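Below sits a lone chain in structure tokens, taken as the form predicted on its own.
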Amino acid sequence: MHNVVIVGGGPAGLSAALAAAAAGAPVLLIDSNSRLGGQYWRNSVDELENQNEQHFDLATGLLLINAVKARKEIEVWSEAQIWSATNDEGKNTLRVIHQGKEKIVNTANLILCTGAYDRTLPFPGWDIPGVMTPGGVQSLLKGHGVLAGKQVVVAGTGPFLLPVAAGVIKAGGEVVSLIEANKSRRWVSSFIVILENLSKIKEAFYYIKTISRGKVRAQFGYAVIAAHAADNGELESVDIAKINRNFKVKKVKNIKCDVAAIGWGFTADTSLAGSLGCKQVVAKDESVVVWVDSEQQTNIPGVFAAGEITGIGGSDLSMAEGVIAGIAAAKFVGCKVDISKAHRKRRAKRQRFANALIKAYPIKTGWQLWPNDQTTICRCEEVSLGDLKFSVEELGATDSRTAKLFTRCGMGLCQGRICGRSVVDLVAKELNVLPTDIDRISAVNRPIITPIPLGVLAQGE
């Protein structure tokens, strides 16, 4: 019998586990990936200790890793996809595919350590073959020991840039620039944060010290605005900006590049959450994330959450809510434990963190005129920002949803996980309006949670 069932087997899903593991909790842990870490200690091999090259701070995934498969307390369930999740009374039903078949978990304490993915911005040639996330780039270089392109862009805003590229460089490739969108002495007003985070300034030269010996000087104040293919299809170069403050542009340069590696910070996951039926909220950077109690309980008792779905804060702090929340479920199902005040405190420094990097990160509204009428928005169902723009002027629609319905836009195999936000945003632009939390929320949730083959289907239980 497991007491408390746990999705997602990155830093806060480890942690919460070995936390509600130590209590005394039976504990399920369902994870996607064929290996635990999440995105965070990806690995392509069992010995994880052979890459250090590709990660920071190796030491503290391989001891979250191992403790967790030497507990006999933790059932671990690798490769486990969820299509289908509910909440009845009290009762979370989960419909999960594993080993190529469907198995429901009931559950009445649960854990969502979903983590998150890359957020993109259409422009024009985004689609084109070559044009990837950072976070492609780094899933190919630590899960598969694939290097995405000899010579490489990484683009966008946000620290995740500083390991991707030097990720590229210790495996052999050339970062031809490297560009952030924002001013680096945005960090400046959160001075006395980073003195209180000062792992984050270790990590940071970690990667700038392999970046410098590359050769590599980092660009502030420019983005990538548009990619260019060559005759066989494939990515060719890329337009390169100079940008205000508010992402708008005032100059551009062409540059060549076989890859180019471009995010906009990430989105958090809350499809599972959102199938359950927990809060969500629009948070500072107007993303969607589940809300949580000062325990990491959402609004639903007995369901907790942890991880970058409560908001994007990196590794740490997902360690420090998934303690609390591994301890919180253990104690919901009557273990004798509480949360002490040393976790409190680590948390709150973690969340002063992440607060910082909002400020330092912003994402301005300059970019919505980066993308013209031919480029696509919704890569799955082709639809274009024109056809967007002729279900409001055309058509009559006043929102994102229902541009949405007269466009298809949103509705193909990834569901709006790339467009949503986006769709949102122009829509609202064209309206002359700013977004809404209901028009926000409404975007992020979905009622197949991952894509499930009609066959598996009807052999499920």
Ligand SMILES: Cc1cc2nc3c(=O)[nH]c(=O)nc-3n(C[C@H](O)[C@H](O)[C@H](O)COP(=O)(O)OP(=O)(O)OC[C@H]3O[C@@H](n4cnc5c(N)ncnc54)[C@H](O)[C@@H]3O)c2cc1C
The other form holds:
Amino acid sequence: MHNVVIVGGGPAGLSAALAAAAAGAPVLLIDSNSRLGGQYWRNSVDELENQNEQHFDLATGLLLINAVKARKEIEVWSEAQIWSATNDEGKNTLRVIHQGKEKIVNTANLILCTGAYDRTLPFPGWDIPGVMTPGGVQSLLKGHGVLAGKQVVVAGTGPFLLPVAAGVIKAGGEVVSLIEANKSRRWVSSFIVILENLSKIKEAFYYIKTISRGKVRAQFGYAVIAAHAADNGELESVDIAKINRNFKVKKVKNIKCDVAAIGWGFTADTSLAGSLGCKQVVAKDESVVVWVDSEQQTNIPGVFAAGEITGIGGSDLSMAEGVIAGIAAAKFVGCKVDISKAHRKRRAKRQRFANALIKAYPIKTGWQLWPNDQTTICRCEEVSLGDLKFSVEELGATDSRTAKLFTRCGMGLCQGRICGRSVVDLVAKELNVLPTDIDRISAVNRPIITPIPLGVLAQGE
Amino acid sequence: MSQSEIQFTFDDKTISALSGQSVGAALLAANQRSLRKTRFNKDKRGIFCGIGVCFDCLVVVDGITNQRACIIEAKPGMKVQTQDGSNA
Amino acid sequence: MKNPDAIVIGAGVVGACTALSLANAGIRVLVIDRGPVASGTTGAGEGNILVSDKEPSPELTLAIRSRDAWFEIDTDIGGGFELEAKGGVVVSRITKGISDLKKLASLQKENGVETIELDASTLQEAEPFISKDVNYGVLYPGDAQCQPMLAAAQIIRAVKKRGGQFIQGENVIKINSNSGSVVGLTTDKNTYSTPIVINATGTWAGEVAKLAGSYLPIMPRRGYILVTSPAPKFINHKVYDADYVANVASGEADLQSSAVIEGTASGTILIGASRERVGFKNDLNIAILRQLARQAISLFPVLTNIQLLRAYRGFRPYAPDHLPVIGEDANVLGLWHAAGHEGAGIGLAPATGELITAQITGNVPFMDPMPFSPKRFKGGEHVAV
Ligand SMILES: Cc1cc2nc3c(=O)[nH]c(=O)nc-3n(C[C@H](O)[C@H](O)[C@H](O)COP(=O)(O)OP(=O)(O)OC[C@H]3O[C@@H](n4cnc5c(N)ncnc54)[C@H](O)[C@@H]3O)c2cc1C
Ligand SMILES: Cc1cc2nc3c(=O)[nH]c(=O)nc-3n(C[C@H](O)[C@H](O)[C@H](O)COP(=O)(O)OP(=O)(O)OC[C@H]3O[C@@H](n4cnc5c(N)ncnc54)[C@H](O)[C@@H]3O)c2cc1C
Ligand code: FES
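Show the same protein again, this time as the form predicted together with this ligand rather than the form predicted on its own.
Now the complete complex, all chains and molecules, led by this one.
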């Protein structure tokens, strides 16, 4: 019997598993990737030496992954995807697809560490092959040793653009342009935050060194606002605009590239927590996250959450939260442990750093003017901005949910993970209102967490 | 550590992949950036998120549609095809 | 709009069709809903417009007229709601089912429904992917399909263009009357005067009847529909198990379902529909999803590898005798009901609107409306368990 079930094998989930196991609680760790490590410690083979190139902090990752594998109290299910989860009077039921079959896990103690994925914004041409997310470019490199293109534009906002640009250069690619939408200076504002998070600053400089060796100069206050395809339908160039503080376009130039990696921070994947009925809230960066108390417990007793799903903050914060969640969950099942002051302090420090980043890399509403009526908003169902406008102006949709029902926007295979957030913003803009928290939270409601073959569904009990 | 090489087919071409590599990564390494055509506008699409979230990298694998190239591991002898719409 | 000739409560498909029919008759109509258009059961419906699932009865007469009326509306307002005359195929795999189906089809034929018997080989032609163990079916070319949310929205849009008005986000809390006749209604925001109120609030029609001090026994029956990922065109018609027809008439509380499978314009496949009487219970019942998936695969094995994407849930409005309620209230003059269409509200909406309009304007309706009259419920007699 497992006392604690953990979902997610990234920094948060690994840390939680080790903390719970160390406290004496047997753990089942369920992760959908084929190898442990989550989004940050992505690797192509179990022996990671040859991947060192692409990582700043692989040592920590290796340590955690190997420790998890070595502990006999921890059972790991990799390539195990939870497609549905329900909470019925205190009992949580997870329905997991593992090795082509469905398994049912019932548990009263659960730690959710389902992480995040790149946030993207729609613009004309963002669906052309060659336009990618920075995370996508990085996971191809880290996870598969493949460089996505030879001439790469890295753009968007946030510190995560640095490791991606550095990675491309290390792998022998050319970063033709590294552009950050926000002005860089803003984030230096809090000196103390920087001092207490020196390792993060070191990490940044590690990337910057590589980037400057590649003779790339970062440009601030610019954004990619359109992409163009060659005759073969694949990416040939992008339009880069100088933008003002609200992301309104000032001046545009065109540059050639074969890959554009464009990301706007991250979106937490709270679908699993939402299906269980965990309370979700809208964070400062307008992403929907899972609400937790100071012990990482959600509003459902015995269900804990850690890492990016409780707020975007990077791998260090995820680990700090994971440890606390692991201890708290072990305590919940009767192990004699407690969360120490040091643990809380570490989390608070990382949290301040995360807050500073969110402040430094805002996403301003000017982006809503980049798409035109022909621009695809929902990539899966090929719904354009014009279609969305029609649903509001002519069909009378007064919220994003109704606009979605009229247009199928967000109803495709990705279940609105890519366009959902933007649709809430764009519909609100059309209606001349601000999106409500209810709009944002209802846009991430996915009772079927991931598509499941009918044959597998039919065989289950 | 050296990884062994395996082979699979994409439409009529033979593609090499390192063991453990995804179909999508191997195709990209072979300069195959477009993986499918969309249902309505017949636009080309390729890898976008790279981590299994966006469902834009859909291919047909051994006759089964809607498979995400970016996360499905390349296996020897796999028959991978461009997905045309929903492959009608 | 000041002092409209009539107010329709509810912007579901029934309210929308009724408003259109009234507007086309020159009546200045105001539609009020507490939510956006199609935010009730219409937003969860499958969009089948069926003549195949009804035995010869007044409801079949209503269904046949309604089916044609849908195509008239499509022409009248310029479409935009994916109306398609795709035809339905009802199949059975058991001896008793087959003989019942044959009987039903011949009775329907006598009553003006086009039916074509299919044997093993013509069935395979009509539905090449159907399971090889299905050897008998009946094709109903008259069965059609639409996208119900878009239908309601496009119809409301047309109503507005024809001088009607739609107000959303107002909850009707009182229907005002004076010595037994309607004089208007009150919402949480405003009061309106009008001599005619049409209650098209579907599953909530009983509560709205109460707001006028009257009574209507309408209850919810929960249903699920599975929606798959976009798939190749495996399925040409709507295909149902003959049990579906039996299920519709049954009153058991337990879960019932029998597969109704069809493709849609967007490429997804819809698999419906379950029926349960569990009040307005909102939980996700995985057992139902599994049962629907099993039934679908047993009819179309090719669906095994197609993915489930979503499951819709909705509450069908039904009356104890499973017939819609269309007509003037038994107690309050000027209060009309157009509700309780259960699993056929989308199909029956246009003809419902026509019956209401004809009676209000004093014209001769296309059929005798008496079987649907609310007067058939005498204060509390029919209250179901
Ligand atoms: C592609 C990508 C690259 C990144 N690279 C960096 C980087 O270089 N540096 C950095 O500081 N930050 C990076 N980040 C940010 C990253 O989100 C965090 O730093 C860190 O990985 C978060 O840790 P976590 O444990 O919260 O979640 P994650 O690392 O995201 O782990 C979540 C895990 O949960 C699994 N999971 C989710 N849902 C389910 C389910 N339903 N069933 C089963 N398993 C499930 C996922 O497969 C995943 O393995 C990256 C993010 C992405 C998306
Ligand atoms: C799973 C499922 C599948 C179905 N499939 C089909 C099918 O294939 N074919 C078919 O014909 N039918 C089908 N149905 C049935 C069909 O959906 C309903 O019969 C039909 O939608 C009812 O429409 P309506 O306009 O009466 O009610 P609704 O669409 O529910 O509209 C009622 C409206 O009244 C409003 N309202 C309620 N109270 C108030 C108030 N006090 N003040 C203001 N506004 C109020 C609500 O907000 C709502 O918008 C299905 C139903 C379900 C659940
Ligand atoms: S590229 Fe997004 S799912 Fe494969």
